[in-house]
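One chain follows as structure tokens, the form predicted alone.
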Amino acid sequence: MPRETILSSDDSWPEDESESTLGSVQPERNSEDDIALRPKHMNEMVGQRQVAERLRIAVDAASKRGEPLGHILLDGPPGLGKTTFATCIPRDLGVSLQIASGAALAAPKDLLPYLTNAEEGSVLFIDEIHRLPKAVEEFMYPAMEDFRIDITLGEGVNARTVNMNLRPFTLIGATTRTGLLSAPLRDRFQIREHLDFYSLDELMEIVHRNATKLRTVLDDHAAQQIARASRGTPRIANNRLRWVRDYATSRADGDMTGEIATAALDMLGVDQLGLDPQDRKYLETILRVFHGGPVGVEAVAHTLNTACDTLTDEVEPFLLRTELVVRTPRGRKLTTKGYEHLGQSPPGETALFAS
């Protein structure tokens, strides 16, 4: 079973940057590296502005109106912040948290500590919601609903239910797969939000932010430089922000220059798109082995020794939003843009975009 977390107003929070820190609270501790990153209220959030609006409107409803905050289901690629809503949330409306993971759900009677122990009004967020089985799935449905649960007692002719009344409660549901979810479970949630990419300037000001929670400086050329490499991501950009910092302390006497950031990063073998030599790996195979596509997923990945999966969930996304290569029905493709960043001048327009 599970382990919970229980937290009311007035306990510590979960403060760890990581989105997969599930089940327990670790205690503040001195070292600078385990400094709280993540903003502890909405209304410091950087980026998502729209979304925390509308979820800002919504605690303040239902904390004028005295009821528990409608269930709500928040969907985006990892590192946007989706954890960081569901504490800031139980924040805002001053009531307790617990936290539980989908796939550690495996049964019903792994659920049944959470909504037994859910105070008044509370929040019990579940990350990566769409690994639950289908029969956790189901058992949850009246509680979502009618707050409420029935449980089964004994078996076989002596089996009986007992039907058990719930507080009322607030479930807070992450996922990064929205389409693996049920429609039935969808529709209770209330309140549906994605979240999406952080732009240069939100990402510049969440460097500057925690670059002072991490008690160093850094001027404008070194965080526009970390956030140009962040892949419009906050998690990214905290890990980018401790690397330059390590390599800043280690190599320059802790001076974070532009020039100092630039050196840590290529060392790292991440450019100013925030391409990885895995990102580089993939499209230099593409150029160099298929002449620039159209070529199926599986053979690069074979070209490459690496899974379809590791391509298909991890590689690509970001190279398809950065434009640097297309799907196309016969396979993938390198983009003029995607030459241009190899260093290589593209065929002519009409080879390149015909399919």
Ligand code: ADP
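Predicted, not measured: the structure shown is a model, and the values here were computed from it. Positions refer to the first chain, counted from 1. What changes on going to the form predicted in complex with the named molecule:
- Structural comment: of the residues 266, 102, 335, 303, the hinge joining the rigid parts that turn between these two forms is found at 266.
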Second form
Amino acid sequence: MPRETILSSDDSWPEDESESTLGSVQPERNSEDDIALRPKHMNEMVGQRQVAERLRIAVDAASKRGEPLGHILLDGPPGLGKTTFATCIPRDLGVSLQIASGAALAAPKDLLPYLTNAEEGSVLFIDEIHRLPKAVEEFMYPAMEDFRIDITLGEGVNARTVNMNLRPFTLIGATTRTGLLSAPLRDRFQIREHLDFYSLDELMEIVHRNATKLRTVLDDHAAQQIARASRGTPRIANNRLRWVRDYATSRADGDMTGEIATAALDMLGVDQLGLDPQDRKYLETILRVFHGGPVGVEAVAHTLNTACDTLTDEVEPFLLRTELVVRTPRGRKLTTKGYEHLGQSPPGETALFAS
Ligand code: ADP
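Next block: the form predicted in complex with the named molecule, after the form predicted alone:
First the chain shown before, then all remaining chains and molecules of the complex.
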């Protein structure tokens, strides 16, 4: 059975969410700190300005018309704010929220309690929606389009289909892979938004705000170091901030200065571009084992003994964005910048760092 989370529009939206059931959905990343750091309303979110602006207009229009908000699909690499948007939107609308994960909805019957429990105008958030099995996806179609489900009772010749009306609701789907969603499901979302990596300034602002929430002192230089080491991702910025805070507490008087941040991040093996050891291992494998590519991602995954999904969802997006690798029809290939970052000359060039 999937785990169900229901937050109602009134008393179940505590100021301090650490007591709420929100944490039950993804225990691996919802520590108390995580919940405390997550913005509660869209106007507290940093960056993603255009996406937030469009969503605010849709939320505002739905509120003014007293109609449910159209279904929303959010896509982008992990840690960029999909869940944050999905939890802020119902709070801004003043409606309840249910949270489910695509991976846990194995059969239509698993989805049934969420659909029948959905209050008028409420939000159902399905994380990793690309992992819904086909049968569950097809069961969703009439629910999304006409707020109706078709339930088959009995078997064989005695089987009959019963239609059941649902209260109008809003589905928010999040995915790291829009490419894996079937076209009929994708087309049923009225609003589709892609979340991109955050700029250094935006990450610095997040780090500053979150340091205050964690009641610690942080100087500008430290915030910049942490932002630079965060691969454009707020979740990583939060993790780095907590690490630097621990380091400052253990090795110094608790104040996070630029020097302390540099020493703490060096210890994690994070380099100038913010790449962590896993990123560098990926680049080094392409260089050393596959002579700079092109190479299929499966071959790299096998060599690194890592799941292919981890590489495509978590490692590659930032490396592609920073132009250290490119995806060609024949596979992944190191760019000149990629070679240079590893201290190597690209093929055909003799001098180190020659352009
Ligand atoms: P995703 O669902 O895309 O994997 P989350 O929404 O869970 O990512 O974001 C991870 C963490 O990053 C959140 O707990 C929050 O603290 C922080 N975060 C994400 N987006 C923002 C933002 N726009 N402004 C401030 N913090 C953010």
